[in-house]
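Heads up, the chain below is alone and in the form predicted alone; it's given as C-alpha cells.
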Amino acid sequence: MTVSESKSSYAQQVRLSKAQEVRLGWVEALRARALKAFDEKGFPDKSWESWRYFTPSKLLSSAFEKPVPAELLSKEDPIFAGARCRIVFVDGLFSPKLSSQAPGNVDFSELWSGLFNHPELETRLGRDLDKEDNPFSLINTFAFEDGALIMLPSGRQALEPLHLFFFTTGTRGPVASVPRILLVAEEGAEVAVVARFYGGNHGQNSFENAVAEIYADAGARVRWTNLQIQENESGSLFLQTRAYLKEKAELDMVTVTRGREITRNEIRAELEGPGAQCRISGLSVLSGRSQAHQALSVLHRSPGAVSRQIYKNLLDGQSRAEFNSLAEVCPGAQKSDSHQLNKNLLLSDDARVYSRPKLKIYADDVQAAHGSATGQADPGELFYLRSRGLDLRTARFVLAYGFAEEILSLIPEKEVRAEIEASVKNAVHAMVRG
C-alpha cells in the first residue's frame, strides 16, 4: 500500500461516522470546515517540526473496524469503585448502562444531548478550527461519534470528582474511535475531572483519537487528571487538548502514561486573561518498545500569566520518549512567568529520549526558564543506599520510584493517587534489575 493510498484509506474509514446521521446545522457546518481543512493539510511526515521523531505511517496503513456497541463490564465492576459520577465509553461509544448521573449542580452528560440543548455551545466547540494545525484533531472534529459534556454555571463547585472512562476492547479486531470532550467552567466555578483511558488486554492494535476542549472563564479552576494505563504494548492513543483560560482562571493538569505501542499527548493552553495560571505535569513509565510523545505549548496572551511545565520519563528496554515543549510570551504580555523542566531516567542503554524545550519571548518584562536533564541512576546515590543495607535491586527501585513520586504526588484525588501509585510501583519493580 502506498503512502497516498494509506492516507485515503484511513480518511475514508474515519468519515463513516454514526454522528453524521445526527442533524444539527451548525455542527454539520463545523464538520464540513474541518473536513476541508484536513483535505488541504493531509497527514504529517518527518518534515513537520512537531512530528520529527514520530510519523504515523504504520497507523495510516492499518485497517480498523467500525465501533459497535459492546458491554464487557457491569455497573458493579470494581473498576468503578469510588467513581459515582461517571460517563463511560466503550470503543468510543457512550454506554448509558455503565454511566452514573452527576450531582444536579453540574451538567455532566453525553455530548450530543448537550449540543442540542445548549445552542450557545456553537461558540465553544471547535472554536479555533481555522488555526488548528493537527490533522488528527481535524479528523476528530469531522468524525467524532460520541463524547462527554461538562458544564458548570457561574460560582458552582462540583461536589465530587467527575470520572470519564474510555475502554477499548477490540473484540472484533482493531477498532478506531474518535471521542470528544467539552468542558465549560463559567466564572468562579470549580471542578475536578479524572479521564481514564484503558486499552486492556483486548485492545490489540486499536487507535483512540480523542480531543478535549477546556474553557475556564474568569476565576474558574479546573483540576484534570489523565490516566493512560495499559498493561501491554499494543494500540495507539492520541489525545489533543485545547485549553482557554480567562482572567485569574487556573488549570492543573497531570498525565500518567504507561503501556501502549504509541501514546501522543498534544496540549495547547492559551492564557487569555491577566493572571491566568496553568500547571501541566506528566509522567511516562515505559518499557519494551513503548513510545510516549508529549507536544506542549503554552501561549501567554495577557499580562501577569503564570505557566509551569514539568515532565518526567522513566524508560527501560528500547522505549522512546519525546518532550517537545514551547512557552510563548506574546507582545504586551508583560510580567509573565514561565518555567519548563524535563527530567529523564534511563534504566537501559537502549532507551532514548528527545527533549526540546523552547521559549519565544516578545515582551521585555518577563521571567522565563527551561531545562532538561537525562541520565542513569547516580552511582553515588546507589552506593549510599547500599551502604545502608539495601541490595542493588532494591536500591535501584528506591531511586526509580522516588524519581516518579514527585509527579504522582500532584494527583489531587487521594483514592486515584493511591491506585496509580500501586500501578507504577508494580511497573518499576518489573523494570529494575539487580
The other form holds:
Amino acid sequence: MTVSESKSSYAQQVRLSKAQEVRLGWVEALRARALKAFDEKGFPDKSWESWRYFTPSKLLSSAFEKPVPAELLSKEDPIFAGARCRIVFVDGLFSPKLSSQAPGNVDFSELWSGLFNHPELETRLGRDLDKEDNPFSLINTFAFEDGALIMLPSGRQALEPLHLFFFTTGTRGPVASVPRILLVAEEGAEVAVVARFYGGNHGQNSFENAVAEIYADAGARVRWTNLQIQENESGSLFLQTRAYLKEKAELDMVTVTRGREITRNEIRAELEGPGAQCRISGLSVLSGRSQAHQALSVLHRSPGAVSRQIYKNLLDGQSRAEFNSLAEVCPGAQKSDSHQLNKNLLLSDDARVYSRPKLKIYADDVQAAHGSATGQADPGELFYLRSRGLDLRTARFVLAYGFAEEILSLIPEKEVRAEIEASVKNAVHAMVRG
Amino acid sequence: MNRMLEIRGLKARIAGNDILKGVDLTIRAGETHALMGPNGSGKSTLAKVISGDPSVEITAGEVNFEGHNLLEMEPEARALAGIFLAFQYPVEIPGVNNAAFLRMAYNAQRKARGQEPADPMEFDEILKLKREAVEVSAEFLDRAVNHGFSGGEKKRNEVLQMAVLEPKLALLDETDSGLDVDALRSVARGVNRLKTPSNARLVVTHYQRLLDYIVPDFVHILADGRVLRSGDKTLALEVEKRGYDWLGA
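Based on the form predicted alone presented above, generate the structure block for the form predicted in complex with its partner chain.
Okay, now the whole complex, with that chain kicking things off.
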C-alpha cells in the first residue's frame, strides 16, 4: 500500500466498490495504468499550483457508502418534462428505468454497452492518461462504475438536446460516485448536451467525482450545459472536463453552480486544430459556506484558434469562489485569439474570491486579453434603480440577477434556460437583503 | 397656483466639498424652469438633492415637495411621490431587460397607489403608446437597460422612462448633452408632449440651445452654489450672447 492510499479512505473505498468482473481487456489495461499513475501521484496539497486555495483533506478521510441501485423518482417526475432523450444515473449507477430511448440518429447509450459496441473508442477513452495531472481524474479512470456515451458519426446532427441526469440520494448515508461521460462528435457533427448534477435536498456529504471527455473532430459543434444544483450546502462535486477540438471544431460550454459545500470544475480544452473555437463560461451563485472552484486551462496548440472564458460569481455569506484560469498559446500557434474574464459580485463582507487569470504565450502574433473585477453593488447603480421607485431590496435583486443573467442568457436551450433562471431567481431573492 | 417644490437656504456638499451654498427656488405646477450656469456651479448637485442621491450630504436648508419634507424621504419614496430625474449619465444595467425594468418601475408606482400591477400584456399596450409619444423605437425595449446604448440612446431611454412614470416634477439633467440637433428636437418634442397643467419641469442645461425647443417660463443662473439671477427666457439668450462672466459668475 502506498503512502497516498493509506492516507485516503476515499481512494480505498472507490477502489473496493469497483465491479470485480472483468469486462473489456483494453479498459482493464487502461485502468491498471490509471491506478499506477495515481499511486505515483497521490493527492494534492497546498503546494500544488491549482489546489492552493482548496485541498480536499476532509473529503478524503470521510466514510462513504457503496452505491447500490436505487430509485429516487418516477419516470413521470416533472424534472424530466423537457428531457425526452435522457440517461439517468442515481448515485452514479445507470438507471434503465428512468432513462429514455435514444433519439434514433445518435448513439446515446450507457457507457459499457457503448464501449463493447465500439472497439475504436480505445483511442478516445482516457487518451491523455499519461498527461493527466489530476488524481481525481485518474481515480475516475480506474474506478468509474457507469457512464454515458454520446457518439455522432460524420455529418450527423442530433435532432434534439441530449440530457444527462446525475442524482444523489444519500438515503443510506454519504455516497461516493464516479460517473464517466464520453462524447465523440466526428467531422461536422452537431450536438447539444445538458448535464444536470442534481442533489436536490438529498445527497448530504456525498461526493461525485465525474469526468467528461469531449472529442470534437474537424468542423464538429458541441454545445454543453452543466447544471450543478443542490438545494443545500452539503456534498461535493468534482467535474473534470477534457475537451479536444480539431480543425474548426467549436465547443460552447456553460456551467451554472448553486449550492453544495464544494464544487470544483476543472476544464482542460485543447485546441488541436487550426481555427478551433472554444467558449467556456460559468456562473456560481453561492451562499452560506459554499465554495466553487474553477480550474480552467485552454491550450492553443494550432494557429488561428479562438478561446473565450467568462466566469461570474455571485457570493453571499462566507462563501468562496476561485477563478484559476490559464490560457496558453503554444509555439507556432500564431493568430491565436484568447480572452479571459472573471467578474465577482460580493453581497456580504465575509465572502472571498480568488481570481487568477494567467497567460503563457510562446508565439509572437497573438491577441490575448484578460481581466478580473470584484466588487459590491455599485451605489450609483442602486440609486438609479431607487430613483425609479424600486425599493432597496428590489434594486439589489435587479442588479444581482442582472449580473447573473448575462451568463444564463448564453444557455442555448430555451426551456433549460427558463428552468435555471427560475432557480437562480429564487436563490438571488434569498440572498438580497433590504 | 400652489407651490409644488420649495427650496430654502439649501446647502450641500459632495465628498467634503461645499457645492450648494444657500439655494432658494420655488416651482409651481404647470411651470418649466431652466437652471443654467457654468461648470461646477452646482446645477447637477441640485437635481441630485431633489431626487435623493445619497452621495450628496445636506448641511442646511429645507426642501418641500407638495407639503412633504423631501429630505426625510428615501429616493424610492420621492420617485413614488412623483419626482423623476433624467440622469446626465444614465446607468447601464446589463442583464436586465428594458421592458421588464419599465414594468417593474410602473408597477412599483401602481402598488404605491394601491392599484393592481399591470400584467405584461396590459403593460405592452401602455408601453406602445408611451414609446410612440416620445419617438422611441420598439427595438429599445428588447435590450438590456442602457447597456451598450449610445449617449443619445441613453437620453432617449430616460425620456421613455419619464413618459411611463408620468412624474409630477421632472428633473432633466443635461438631457441635451450627447445629442445631435435632430435627436435634440425629437427628445424635446417628447418632453413637450408630456407637459400638462399639473406637472412641472426643471431643465438643467449648460447651453441655451435646448431652450429653443423646451421653452422655459423661468431661467435661473446658478454660480458658485447660489442662484445669481432669475428671469424669463430672455435671460438665457442674454447668457448665450454674453457668457456667464457678465453676471459676475
